[in-house]
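In the block that follows, a single chain appears as structure tokens, in the form predicted alone.
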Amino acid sequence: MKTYRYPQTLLASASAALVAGTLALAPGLVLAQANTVKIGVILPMTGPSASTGRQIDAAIKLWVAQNGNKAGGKTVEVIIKDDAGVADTTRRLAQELVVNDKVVALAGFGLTPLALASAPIATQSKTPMVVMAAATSAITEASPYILRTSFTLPQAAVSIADWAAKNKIKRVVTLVADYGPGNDAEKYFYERFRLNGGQVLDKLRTPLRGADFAPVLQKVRDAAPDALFVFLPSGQGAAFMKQYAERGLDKAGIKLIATGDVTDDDQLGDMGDVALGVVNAHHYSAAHDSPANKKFVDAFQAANKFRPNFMAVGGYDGMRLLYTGLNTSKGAGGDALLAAMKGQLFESPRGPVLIDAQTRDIVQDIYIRKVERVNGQLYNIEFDTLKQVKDPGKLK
């Protein structure tokens, strides 16, 4: 486990004296600590989900570089902790950040189990917790102190189900990773597609880690649906697309439709022509056509030499949420910071975003996209927009 801190806050060293058994801190150090607020970010910087950590870490650094290290009249110190995608580690790190580092907020959380592991700590300590990546609908219900700047799987799954039903797709097989977001994707796609008159021939699931797609892809080929609907977590898309091509599904007349995690900008360039034409639904593409996104993508690529993906925009907007909240609360944490983050409305690189004051979840545009080659590179090109989509999981 590694710890990263930025910006580097250089505090004057203080000599300590033991007085009546108590360690006395130098007044300058006490003042510096009082004028500093810490944000504890827990990310999978190593392990199978390392691309998620890399993207969010880069976005946080970009936000700080562009906006400085001051918010609410105080110096902001961001502490990055690597949980390697292990929930027990996430829980321990969250506890340490709250108790030892006295962070004003927790943030990050690359997968649903990691966010859920930290929820009780946020509740008990009244520490706001900004989920920048994890996408199971129920996460915000796990603690009244959780807010989200990523997306929810039902937002994407319902959107692509509606598109499929309108575009002469009648018979579908679903394939999802077997954990919270996958269960959401399967459930909400199935319900909406059936409601629209479609037929789901089979529901297939793969393990979250170490998935071998060959056996399930053979089942798909044997079922011969009009389309295969897929959700996989960020980082698995390239391996899936390779096996999809090896099994010949791209040439068997089975259309591939998906949530945007599958055609993740971070891996899209490695997928090759098999990805061309894949229709998917998501909230962010590096090709999104807006001045705010062009500025974001140009700055991100200049700083990192790789393209931002939907994880990056979740991290970037999470920092915006925190900085704006701290400015409103004048640097205070707890309930004051939580209240200051609820109801925020702003223009993101992805488009307009609202943090719903009641659910603390994100309301955003969802785009229907097709993978196309632009100037020699693969991009998710948007061709339809569903405006201000609330989480369907909160509408029941």
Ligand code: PHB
Contents of the next structure:
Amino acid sequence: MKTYRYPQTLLASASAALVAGTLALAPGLVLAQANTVKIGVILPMTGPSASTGRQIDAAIKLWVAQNGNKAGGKTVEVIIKDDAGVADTTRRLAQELVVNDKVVALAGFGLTPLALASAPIATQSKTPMVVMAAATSAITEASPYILRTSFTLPQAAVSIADWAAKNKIKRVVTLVADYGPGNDAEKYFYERFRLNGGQVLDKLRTPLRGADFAPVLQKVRDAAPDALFVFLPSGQGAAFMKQYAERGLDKAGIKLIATGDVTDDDQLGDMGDVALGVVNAHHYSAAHDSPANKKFVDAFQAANKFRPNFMAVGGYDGMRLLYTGLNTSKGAGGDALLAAMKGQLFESPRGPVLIDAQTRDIVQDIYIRKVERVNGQLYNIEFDTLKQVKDPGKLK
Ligand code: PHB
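Mind pulling up the form predicted in complex with ligand PHB next to the form predicted alone we just looked at?
Let us now look at the entire complex, which starts with that chain.
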């Protein structure tokens, strides 16, 4: 399993000193270690969720390139570990990062089960844990040391349910990936849409790793709803859209509505015309119209050959949270760093965000978007904004 370390320079000079065997450099090396804080990032860099790892890894590199490797008067070293999306591996890596590397914080977590597997380690070791990707509402309740810079499925699901009810959609079938965030998406869409007078004809689920949507798409066709509401985790949208078109559902008059995970910027460029007009709710679009986002997208695209998606923004903002926290805690970890990260308010490429001091979850604008072609490329174009949405899962 590969480990990546940023910045490389500190390590390079340290190993050069060791190779040279120059005693004169040894005290400097010790000093460098005492003045170094390590952040342990665990991501799926391989396996079915590798696109999440690739996006967040690129965003972290961009953050460090733009902001340097100093925070709270210390040198920051980011250690990136690949869990391949396997929860037992995530837990073991979290343990090793805390015990062996003595990291001041854990970060990353590409899927809900991976975040949940690591939560007890954060609690036992009092290590702050920044969830940059996973989005099941209850994750932040799994440890008082967890903070989140991604989003929650209830934030997106209630927003699209309200939009659907106001836009002549009366009968809906829901289709979600069958695990934590899918359960949240289904439940919160269902409750809000029914509260608005809508009818949910069927609730369909697909296996998390399943790429064959034919059986459920046939059921959708037979039910003939006004719209199909979909949540699938980042990385599955393109395969789903292809099969949606192959089965002719786009031509059958069944409108597609979704959380923005399905029309993910990472894959949207390759989805083709079938995605045009899909209305969805989410917290980030690469086309978000603000100077902060333009700067972020331009720099990201200059450094990478792909567009940033919402995972990248979760990673970038997570680094900001950690750097600002370390500046306040003067490089200390544990409870001091946790306290310094609670209540942070800042302008993200996605818009204004707050890390709620009570829930440690993110409060942010949710946008209603429509997929449109702009300068030959597909984008989620925002046309309505729900301001400062708290996780509906925390309101009960
Ligand atoms: C999750 O597992 O929490 C998750 C993963 C990908 C998404 C949303 C949620 O797009």
